[in-house]
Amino acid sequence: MELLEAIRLRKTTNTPFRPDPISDEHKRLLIEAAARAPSHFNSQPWRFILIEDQTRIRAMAHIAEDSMRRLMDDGSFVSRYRRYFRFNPKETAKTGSGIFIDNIPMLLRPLVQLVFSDRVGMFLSKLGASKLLGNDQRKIIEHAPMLLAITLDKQEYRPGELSGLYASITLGAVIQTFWLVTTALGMGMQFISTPLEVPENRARVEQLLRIPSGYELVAIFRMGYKDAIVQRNTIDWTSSQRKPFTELVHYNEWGTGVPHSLASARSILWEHSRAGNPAETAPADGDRRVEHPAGASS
């Protein structure tokens, strides 16, 4: 797969992977390219820890679980991540970014945004709301084939100096990477965050992967083979709305506009798109296209 077909076609999966397990030549390949991510000095602050003991998968699913309901059930999950929910088409092109909760129980439809909103708490728990995902979480992680832990040296990484900034711009570019192999792969990964934002439960975690003090766990994501045909989860969302290269852009000074020349120029990216594939259409400026792939994508 070339370059820019890896990133058109780069998406979240949120959905179950197959079986079969990672190929070593795969483990190695994703390792490897990751490695050739830029970092300050040649620094070089990442180690990784690839997850297949079948123990210790079953045990980070259900800590995932528990964080999931807790976030859900004390309200700090809505509170936090509130503004990115959107609910309708309209809504969902009109921001061009967020995630569209397309996908609920019957019972649930009618009442998405008041579950979705500030005025959570028990209300929740009697909807059976954090129940469902957390059970989502559980067993989308312990079936996977492969967990891939990313930690950080704290010589490197130190919040609100310098060196934490660099390490986390370096952070990005790994992760970015092993998105792009896994696409060329046909693989895919999505970031496993609820256990990392509950601090008994990320201890739990730290000390489940024997982490040393001297590094710091900075995220952890499910990898597996795509799946070509699978039910999507009980609550889902999808998130492939770009917002529109004009509205990203500023030239030479923030708040003035490309020219026109730059606004019309051809778009390389999704010039050789194929034909036929809507996730691969290129959204012209002021039209935030929305998609509805079998699976969430961001």
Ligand SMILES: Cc1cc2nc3c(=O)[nH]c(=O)nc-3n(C[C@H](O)[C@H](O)[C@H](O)COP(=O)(O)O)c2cc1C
The other form holds:
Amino acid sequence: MELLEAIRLRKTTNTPFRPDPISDEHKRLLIEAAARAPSHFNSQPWRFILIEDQTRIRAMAHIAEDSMRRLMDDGSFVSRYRRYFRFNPKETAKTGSGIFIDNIPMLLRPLVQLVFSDRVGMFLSKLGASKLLGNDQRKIIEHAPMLLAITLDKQEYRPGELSGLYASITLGAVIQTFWLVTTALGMGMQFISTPLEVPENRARVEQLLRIPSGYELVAIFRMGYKDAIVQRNTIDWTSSQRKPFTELVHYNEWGTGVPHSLASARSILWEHSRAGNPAETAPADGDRRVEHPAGASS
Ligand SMILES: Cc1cc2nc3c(=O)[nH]c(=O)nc-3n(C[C@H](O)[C@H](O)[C@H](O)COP(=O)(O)O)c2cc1C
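Please give the other form, namely the form predicted in complex with the ligand, since only the form predicted on its own has been shown so far.
Okay, now the whole complex, with that chain kicking things off.
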């Protein structure tokens, strides 16, 4: 697969994988490719744990289920993340960001916006939303052939200090490499952040994986080969939309839009996308911040 195609097709896989184990060649390729990422002074502060042991995968699935339920029941999931939820295509297109809840049981459909509002969310959570989401988390993780945990050396990863910022930057480069290589191999991956958001459960995971005190667990993913037949989660979302080019970029100084020639340049990334595939839809052209020839602000 071409690099640009992998970049265009990369997406979060929030559906089950095929049960097949990941080949040793592919595991090795993933780690060796990730290790090509830049790091400050070539410090390579990351260490990886490939988890294929079924007992540990099941334990992680239960910890994730418990985490999701707790975060929903105490309202923190909703209050922390509500601003990212979109409930209809119009809102999704208008913002060009967030996650669009496009799959939800009939029963909850009229209530969907309420489910994700603070106090009502907590109440409805008790009625079943947290149970549904928790079950989905557990099921999808326990059937994954492999989990990947990423840790950072605490000598480098010091939040609040410059090395903490640099360690976060190299972590991002590593994760994007994993994402692109999995895409190229017909695999998928999904972030599992809930266990790291509940301090007690984070400690349980660290213990389960025997992470030494000098390393910080910073990310967990599920990985596997993509299944052609996709069975969606009970409550599910899509997030392929992106903000338009002209909204993302300033020219020479903050607040000045790009020249017309740049705004209307051919899109090499999107010109080969297959029409009709929503995951391959180019962001809508925005004209919000295009500089006018006379220098008038747009
Ligand atoms: C730091 C971080 C945490 C994330 N946590 C989760 C998560 O817990 N569960 C999940 O399904 N996706 C998670 N994601 C994936 C994002 O939701 C996803 O990248 C975004 O919606 C864009 O969708 P795409 O990856 O399909 O393009 C996370 C991504 C990042 C960078």
